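First comes one chain, alone, set out as structure tokens in the form predicted alone.
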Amino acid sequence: MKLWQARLGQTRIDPEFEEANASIGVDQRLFREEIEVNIAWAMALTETGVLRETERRRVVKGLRQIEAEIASGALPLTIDQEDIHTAVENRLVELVGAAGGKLRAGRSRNDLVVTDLKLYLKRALAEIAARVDTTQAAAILQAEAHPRALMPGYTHMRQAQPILFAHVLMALVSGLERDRERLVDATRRLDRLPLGSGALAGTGLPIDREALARRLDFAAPAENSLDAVSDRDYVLEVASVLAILLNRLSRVASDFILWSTQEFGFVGMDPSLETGSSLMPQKRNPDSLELVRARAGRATGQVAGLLATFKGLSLGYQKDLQEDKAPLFDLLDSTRLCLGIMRRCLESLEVHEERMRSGLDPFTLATDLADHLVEKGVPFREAHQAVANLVTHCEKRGVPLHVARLGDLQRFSPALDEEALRLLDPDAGVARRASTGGTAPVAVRRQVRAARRRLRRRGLFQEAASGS
């Protein structure tokens, strides 16, 4: 029987309207917080006296029940129950009678869905921010064990400037803690209590909401009953900052997946990682680093999938908001599966010191001969006009810039003395960006220190509490 069915009596519902209106495919896992709202409701009943305390021990009794038989399978939820709710109550009825019926008062599925959902959302996000955190232990794992692996800095796909490996890993570390730092925010944010806000106008009965908030682990209750069951924008805010992520590891997967070419070989897959071709017997794919890259594209189309859906509904509950689910689940289930995958390619990762390096361009260190230029007084607009004419001068030569003469260097600038032949070792020159920040291992060291501090604060590293 359909929750609504009282108003249209024996009417058979369309098939393929059946088919469309039926969310019980999507929203099936939330039984356990249908299961546990449903309880904290019966006691909110028992406390205004429309249930009685041996009703509501029944009642309790027959949503366990009901949450075994759906945990092992032995309940079928099929589509003519249309979604978990009808279900729940559906199969209550059954198994405790009148007491089961008397469940739904004062509140509507409006309420409920919502409930049940940032109930589930409150959970997803802290194992997602787990998951965060694990990913970031594994980079600094990698940071640690190859301090001193120098590799060429890239800006639009060319060789910039030095940097040490380290300092990627490390960077990866940081926009991960900004995507934490989301995750925390939008719980904070959807940490309010829909239930007791009926269809949209309040409920009529005499709840006590704040105390049903504290019992089900929300903040506070919803302050207006209107918004709490028409309000999605915590939909979109948690889509919003799981593409971000998942864009995020998209771009560190396409790193990853460059360099483990033949071509660069800075580092190496686990095969566990990789497939190979059907065709060529020589190949290993980085399918699982592609598949990250997929599921970032499919996570900008779902949020853009999102925002269109709810763009123009007018205020209170509309059949469109049903389409909020699938969605953000299967975002949620990217975001747990993408994670997992890079935290191991973080963990497995062959680094080929010796490649990184050999695979500097002498060019890149340009910048500190114009950064000497500059501590001797020159401005750097004329800096960086003299050693671009140096640079060019040694292109046209065929010289790189680390065997270039003395008299080479001073043709442009008289300023570049003895010291700036020195300076044209990219070890030097990486150390003196020792800055808050930079590149230096210093300045890294100082970046793991934190980072890890900050994890061992969420349980991680406390084996090296005593330590770093």
Second form
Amino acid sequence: MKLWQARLGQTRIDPEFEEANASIGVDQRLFREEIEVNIAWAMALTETGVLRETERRRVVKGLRQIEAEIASGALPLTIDQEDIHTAVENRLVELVGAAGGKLRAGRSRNDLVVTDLKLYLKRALAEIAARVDTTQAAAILQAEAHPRALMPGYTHMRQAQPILFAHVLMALVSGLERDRERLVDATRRLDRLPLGSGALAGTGLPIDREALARRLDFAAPAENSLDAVSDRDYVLEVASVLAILLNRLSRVASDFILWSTQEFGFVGMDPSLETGSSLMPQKRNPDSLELVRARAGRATGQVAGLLATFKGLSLGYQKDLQEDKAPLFDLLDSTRLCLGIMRRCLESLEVHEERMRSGLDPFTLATDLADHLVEKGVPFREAHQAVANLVTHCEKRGVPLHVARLGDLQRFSPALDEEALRLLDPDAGVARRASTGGTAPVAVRRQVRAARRRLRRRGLFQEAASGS
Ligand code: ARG
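Switching from the form predicted alone: structure of the form predicted together with arginine (ARG)?
Every chain and every other molecule in the complex is listed next, the one we just looked at coming first.
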């Protein structure tokens, strides 16, 4: 039976409308939260005298049984049950009779559904944050395993300056740290209990909402009942935070796909993350990373879809709001899966240090020559021009920069001396970038140490208290 059937009497719901209206296929994910919230509400109703203590106990026992039935699949969740709230109430009345029918007093599915969802999100986001941690840890371990691997750093996908591969890995760690902060921040903001807001105007029963919030482990009750049932900005915020995280994973995936091509060969992927071809026997394809990239695309559409769904809605519950959960749950699934794939990819990555190094174009040291001239007192503007002329000259002659002779150098600037020749070494170039955040081995080691310390505070790397 529908919870609103009384108003419409014996009228049968249109079957196609029933199918569109039923959210049970999606919101059954909330069944544990639904049970927990119902148990807390039963306690609140008992305190206000709506439910007798003996009834409360029967209700709680019934709810626990329903939880077990849903978990085991024993309770069929069919679309005639409309949603998880209806399914649980109907089954409760079957199990405990009239006491089960008392539970709906003073509340609405409008405050119930957002309470369930917020509770669910608090846990889901904590799990995702933990996955961010393990992904960071995998990147850190690779950075430590390859402390001196040099590779070309790119801008515009053209070789720019030599960097450490570990620097690339630590760039990911820094980005993931911001993603994690966003998760924590979004969680903190949604930590307000909607329950007790009724349909929109607040509950008519003398419910102690502060006590209810404590019982359900929320920081405080929502301030305004109308806002509490209408608010979906937490859905938008969480969806956006997840989309940003997926966006990051997608960009890393793109780089690894490129760097694992035959042409680059900088890294090799573990076969457990690859597929073969049904036609070409030699192929190994990076499908896992391609899917990470595609999920980020899907996420973009989901965030846009949510924004569009909510934007014209008047304050107060409208059924449009029900459409929030399918994209949100899908985003949570995508993020969980993609973080897992990325962690696995990082853990198992083969790093071909020689290939990386041999891929380095010596012209990427041109900036170091210009910097050297600056140290000699030449204005950077002139230094840049002199080195650009030298590069053009070498290019024309087909001479790589590092085999240029002193005489060549001095034709373009007398300040280019013996010392300048020694600069034409990528290891030296990298080592010079030692200030905070730079790519020098010492600077990268500092990044690694700081990241390790953060993760240790979160319970990872406990075995290696000394760090590295
Ligand atoms: N299944 C609904 C949802 O997810 C629950 C709220 C229904 N409220 C209502 N007044 N019809 O949004």
